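As a starting point, one isolated chain is supplied in structure tokens, in the form predicted on its own.
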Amino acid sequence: MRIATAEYRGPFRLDPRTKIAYATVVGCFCLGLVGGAALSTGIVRHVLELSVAGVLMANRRWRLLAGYAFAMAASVAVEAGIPALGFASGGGSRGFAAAMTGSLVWAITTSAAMLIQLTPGAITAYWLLSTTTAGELTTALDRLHVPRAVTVPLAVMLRFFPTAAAEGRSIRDAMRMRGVRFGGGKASRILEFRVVPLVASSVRIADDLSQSALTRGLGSPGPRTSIARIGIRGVDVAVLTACVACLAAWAFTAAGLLP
């Protein structure tokens, strides 16, 4: 996962608070399926799924957009197409074969439905992390008056993943030079020479990042300054208004005012 290490200056720049609100709404409707099978919330859900593609287009993430479009189209096709095939029922071996076919159909359609639910939220979370630096995130959370007990772990976590990924690549390259790879005759030593060093390095990295965060004043009780430039602009107002409209549609549906 690529996480932003410098201020993002892409064509579609949003305030971190707006990104958090948008990611939360996408997660509630697409992953949480709030509103159930109601028509209004279903329309909102489909609009949000399309909006994720729009965000990727605005940020020119063409490869990610292609992967997202393929995953969603394939999942929808599988979920809608496979049950239409049906399966024959009968006695004896035919009944057993029909039961096995039905189980396979259920497993495939369930997996497709889960992928439809997970993909928009996962893509939105990746977009949030890849376009937000730790400084911007902590500054936004401070302005939201989020407790430091939440801000400091989030700042450490945001820096942990890219550092741990780089360490994992270094260990992989070093072990590959020594012939420690799957199918290289030393696969049984993968745990010893790759997994154990990665776990030990991850513990050290987490400790170093925690100390770095505290050294930079994230744990101080008083107000802290930051060079991160964030602020609510016109595009943020538009996105936040759309998020409020989605939540209002959910509330109206729950109250019976919308179908």
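Residue numbers count along the first chain shown, from 1. Basically, rigid core = biggest C-alpha set you can superpose within 1.5 Å across the two forms. What you see is a predicted model; the values in this text were computed from it and never measured. What changes on going to the form predicted in complex with the partner chain:
With the core superposed, residue 53 shows a C-alpha displacement below 2 Å between the two forms. When the rigid core is held fixed, the Cα atom of residue 197 travels 2 angstroms or more between the two forms.
In this overlay on the rigid core, residue 209 has a C-alpha that sits 2 Å or more away from its partner position between the two forms.
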The other form holds:
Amino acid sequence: MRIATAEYRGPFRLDPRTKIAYATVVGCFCLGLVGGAALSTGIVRHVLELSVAGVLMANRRWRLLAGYAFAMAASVAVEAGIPALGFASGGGSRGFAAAMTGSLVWAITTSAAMLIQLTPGAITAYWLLSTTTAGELTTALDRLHVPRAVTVPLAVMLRFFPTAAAEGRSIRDAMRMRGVRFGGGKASRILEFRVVPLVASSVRIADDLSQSALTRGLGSPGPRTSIARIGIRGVDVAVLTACVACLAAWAFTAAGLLP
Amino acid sequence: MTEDPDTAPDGTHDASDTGASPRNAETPSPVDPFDPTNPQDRAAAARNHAQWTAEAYQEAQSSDDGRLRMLDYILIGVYTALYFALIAIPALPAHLIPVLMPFMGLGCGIFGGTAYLLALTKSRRFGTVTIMGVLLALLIGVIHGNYYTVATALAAALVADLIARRGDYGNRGLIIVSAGVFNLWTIGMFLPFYVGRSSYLANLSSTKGSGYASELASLFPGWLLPVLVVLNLAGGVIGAIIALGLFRRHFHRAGLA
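What's the form predicted in complex with the partner chain like, now that we've got the form predicted on its own?
To see the whole picture, the full complex is given below, headed by that same chain.
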């Protein structure tokens, strides 16, 4: 999981603030479903879903693009195909087999609907996090005048999630060597053996992180300097204008000016 | 050889000395800490400088006026990440199996209590829990797109912080109560069923199918809201008690909490 480590330097390099704005717009339309079922916002939503694919192509993330395309295509196919094949959603009273297929169909339909809602926003957020280094992100948030009380914990969270995942995996392996498996004992005992070492290692990691932060001078007041190259360029202006256009379309639809 | 009164026997005056030594001047010139003119002043200035930097470092470390310091920001970051990791354990089944959804608050409270108590007891300042609530609101708002959760997370975190501050972050009973109140943020995830119920259900049925919408509507009748509040409070309290037990059994001995 390459979060906050890679930096993309091609011609379509966007300022982190632009990336945040774009991810917010995609999230609002695809996940938050603003604008409801109106026609214009539906068109904007589909345009945004396609634009995510375009962004992935511009950044040359082919495997991510393939996964995104597959997820969206499968969800659309399931949503269109299941009513067409005549399955009723929801369990029926026609017997156990029918009820089982009914609830299975319901589970598949629900998963497909949730995938369509979650995938564009999730892929955009992952793209945002994996093409922005931690320093770039922190500097962009500083320029947006976000208080340090929010940016420092966010940066620490970004840094900590992969570490916690790795710790969890090594704890799982260590416990498995001692015979603490998921099927082999009381549930509370299993959880205690998995959770307590994770918490203990996180306490130690917190101490290490605070020492390294103080060594790097983060404890002193005053503005920080950074070597991150941040600035609004032509590509940023284009993307920001498109985001504003999407939001304007939503506003006009809400005001009743667009269908 | 005549004795020059301005030349000290140890020869510390060099050719650039104009003769106006500190002992002859009417107003004493201030001792420049980076270049005093005699070894005693130089040694004293060096000690002052070292002490000044040590004091500045201590000041930066522990601002006793109660403001949050860098250590607190890092604690907030680490324990919020840990909180998310811990509440993902009950949240995943609760989202996949709709019957378990009303119990999501209970599960989140039980599992997340450890991270919450760690942040509270290690920081012991006002603002730690509040900023945890801000980050919670931000991230859950981004993940779920639910506006009510933003409001409930901010409100619950602020009230929990104020409650814990009453006992100066050391009173065990108040800490347990504040953990219960903090857990009330999960109510925001279910508030759409109660505020603007019909429009939310219509939206849900248009996106996820009418079967899903009607099943969820039957799971959340009107009388369930106070029950949810009680469940959340109980979950937070149980989580805090479990966490305090874990502290006593494991962390105090290791010196970690």
